[in-house]
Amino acid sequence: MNALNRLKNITMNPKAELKEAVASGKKVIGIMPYFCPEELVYAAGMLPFGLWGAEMQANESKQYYPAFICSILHTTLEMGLKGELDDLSAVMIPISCDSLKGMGANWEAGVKNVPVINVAFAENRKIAAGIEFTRSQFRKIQKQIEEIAGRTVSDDEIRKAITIYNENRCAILAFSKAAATHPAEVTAADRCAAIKAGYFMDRAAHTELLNEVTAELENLPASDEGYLKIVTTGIIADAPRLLDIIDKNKMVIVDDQIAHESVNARYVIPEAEDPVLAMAERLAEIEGCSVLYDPGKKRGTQLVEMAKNAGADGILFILTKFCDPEEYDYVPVKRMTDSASIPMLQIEIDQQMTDYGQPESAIMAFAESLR
């Protein structure tokens, strides 16, 4: 419990997290989704820290985005232009959703401290052009992370980087695994904020106290008897009130295809003559996660796969308001769940949300139907 009150107390005051390590001496950059080639920033020995947004009310960002934009996006960029993230040395912005394509131009007109890095990688990620552009321009960010750090990385350093990234990937698999047998000592809430902290912290530490969490609960007996067995999937989904609710109506989540939990842990950089190369061959595997290419939707017969392997009772979408690319995912994969014969449950969140009593009806009815 000490280790898993730790992970929870950096999730919930992150800032403290950030004021330490300047403090301390080390820069930081802040790190937007999705799949930014953070291994990059830690290999020239600068924290990354996550930015997805935060549970508050935006104002200041809608002169920049109309309201109906992804509130991931409206909450962090009203935390830069408040100067709440005025420690960090520049963010890392990709413009992989039509929404974060703006996001970049938007910061550098209203946040004056905090440059912008930008990030671009292949749309048709798969194809050996497609693998060679990201890596070109992963390349290109090197050269603008070296000159932020005020040296130059080598690829030993960065090779390191990627093996403790890749450790963290298991050890993030490893928990999830084990908390999905343990309900009662790791509710969905402690299950988030523990896999959420790593975006905050030194990742080598984050995977050493998620070691010591899941060795812990392998120790315990099972504690899922009379629970519902859940998947989820979506973008995100840290919401305490509605993780309040998965678990006042017993339910567990034994697995996610969440693109800010295990998506990115699924998949490690192979080892490689050039780690970069590596870096955008590995972003040219992963599947899962609406805002990459995914013709074929192998995001839903993946997540079938992953139910009925985990012998879930259902799915819950958690649809992020105003996602277009979450939007148009819904309607393929649902026709693939129905075909499955696996109960889905689609539920809209928002981090600007006051009332979740919509939610938590149709979920108390969701859980009554799988009983």
Second form
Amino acid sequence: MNALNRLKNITMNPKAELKEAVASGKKVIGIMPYFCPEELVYAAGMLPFGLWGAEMQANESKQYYPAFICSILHTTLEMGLKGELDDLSAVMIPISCDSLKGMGANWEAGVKNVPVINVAFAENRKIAAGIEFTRSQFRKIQKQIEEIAGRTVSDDEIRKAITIYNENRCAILAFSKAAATHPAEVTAADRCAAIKAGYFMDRAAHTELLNEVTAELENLPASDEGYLKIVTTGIIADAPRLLDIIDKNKMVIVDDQIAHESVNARYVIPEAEDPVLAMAERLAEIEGCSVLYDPGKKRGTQLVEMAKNAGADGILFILTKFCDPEEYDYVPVKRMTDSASIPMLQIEIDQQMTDYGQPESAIMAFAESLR
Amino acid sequence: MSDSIEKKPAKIVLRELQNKIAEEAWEAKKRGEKVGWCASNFPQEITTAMGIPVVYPENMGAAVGAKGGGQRMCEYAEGMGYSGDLCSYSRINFAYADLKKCEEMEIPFPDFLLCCNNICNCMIKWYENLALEMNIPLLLIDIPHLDERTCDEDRIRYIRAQFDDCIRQLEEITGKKMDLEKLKSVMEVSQRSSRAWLRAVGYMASTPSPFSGFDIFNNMAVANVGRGTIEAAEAFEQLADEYEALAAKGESTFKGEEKYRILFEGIACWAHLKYTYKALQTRGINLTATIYGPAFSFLYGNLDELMAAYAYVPNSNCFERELELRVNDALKNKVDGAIFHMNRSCKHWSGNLYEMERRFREQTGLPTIVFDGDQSDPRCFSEAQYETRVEALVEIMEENKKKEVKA
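Switching conditions: you have the form predicted alone, so give me the form predicted in complex with the partner chain.
Now the full complex is given, and it begins with the chain already shown.
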């Protein structure tokens, strides 16, 4: 599978993609989680570059953040402080959680070469005033992007970018569905790497490669016999060692509610006269992510439905250590999955983890209990 | 103002007023009125004007922490599945919501929830869980963190729409109607309270300060929740008058000589309030600057300005403005040093604390220390660490004083 290998290589070395884009004369904007309007960056002819931390030890970042802030922010800041992201023309930082609210100032203090684009959107995102506020903020961001790009961005260009992103979202979901029945060909780590590559490359090219992999998988017989079907939920689940443990225990991810993976892909931007309004409307539709206002905890309802629809044997709640929204969600979500008699295991992860003994034992015991 | 109020010191009046507000909520509940649980920086003008009783789980969290129940309640919440990394106020509240009893303090159970995230986003997740658990309505006024120094028109429109929507929903939930004349009057009274509060805390600039700065932690509950009432306005005016009189005589309620003046950054460690206070007081250190001074000065001239005022609460501002508030307060109140509380509960406050401390030190030239603690979970605080760092601060402040004398 050449396309899959290409995607894996990109994920293994995202900085090479960054260097290559900059060398080709393209400007690159860093995109932090969650739900930044990166379509506007793409529309301006620049490369949106995902910043979801990295597996590394954070040292310098501890001069800014205390140890009890999540590793996504620590390691992203660490890369910035070490100058590893100096090729970026700017970085988009939202205010979706309390820890992120501090990121902008910490970044500005420590990373002098890369300016910040603050991203605000409405938590009360479903009411008309919330949608309008989000639209107004995205338009404000559009102006900042135009300044960096040195040109204006038309609504037609934004519409084209939206189409490319929507196609990419559909491609991710189709790939995820195909991978669910082909664990022998696509390991859990491969699945994650294939989706993750999209954060570092041109989205249209990502779509093309993903569709190629999906088509190949669809022509192969299913290889999931004897595998336990699991659904994952959380912020991020890209640690190769964690994913290896899933493979080792003959588990296959049949669907995910991971912010870094399918949550973003599950919702497309509607067609509309005002494309930026459409982006705000899409944000109003998203469910299944703890950092978004979720009265009624539709996340739990959606998770139960996903598990049932996929015929899952169990759920892995992959909790990013020190993530408040996830830690709050865990209790009611657990109650909801228990009520639906769907086994769920919580695994706490951190990008600075070096010892996976604890998750390994827990997943092994969980797998045994499911068989 | 009644005779009995005139005879009592303002701090007693304020304590009684706080008890009265709590008692009124219990009485309302007994009468069958709808009672709400409310986030501390939710626009109190709405509920005060509509005569809707609300109580504040954050205040309960502080009180339970101060009275020694923090660890027990937090551990109970952890047993429910809540991480020990979460805000201790919320853990205490989850425990209370489940246990339905708490020996240190109880508040009437709610019929609805009023949430506002200008203080932090964790309020949203906390209240989402309560709403689900209790199956009651949750009303959110989202005040997005400011990324510029001023609250822009887009934010004001968005907050105003939610403000109006909240009133409509509360009318449906409680059956009480908003009277716009009453709202206007509450806004005026709230201004009067805020001005009096500012005048009172302004006397911290006097040398010596006429009061122990830790008193602010005790008085702020009423400043926060009751400032829309005439009683609160009068009590704060009395407090300001008392401080004015003391300042004029060069006297203070601070026990002992005020050798050093400090800024204290962050929420108090309620579970260790006495210890943290004594470690300072015995060394002649008085707290003469805290963000809680200017924090509760909600000054506005009209409804749109009211919306903006709620976006300017501490920690909702952009970092540069937050820093400026601290630096200005410290310089105005002539502090000799600063103590920064790295509060384990509060990721929002702690996320920029190191940078705040560095920049504060650079801009003021004053010595600073940071200590680890928590607002209500006693397990995150070390007496030895606090003691050692305070001692180090004293040594530097003392050296600085000697240099000043020589100069």
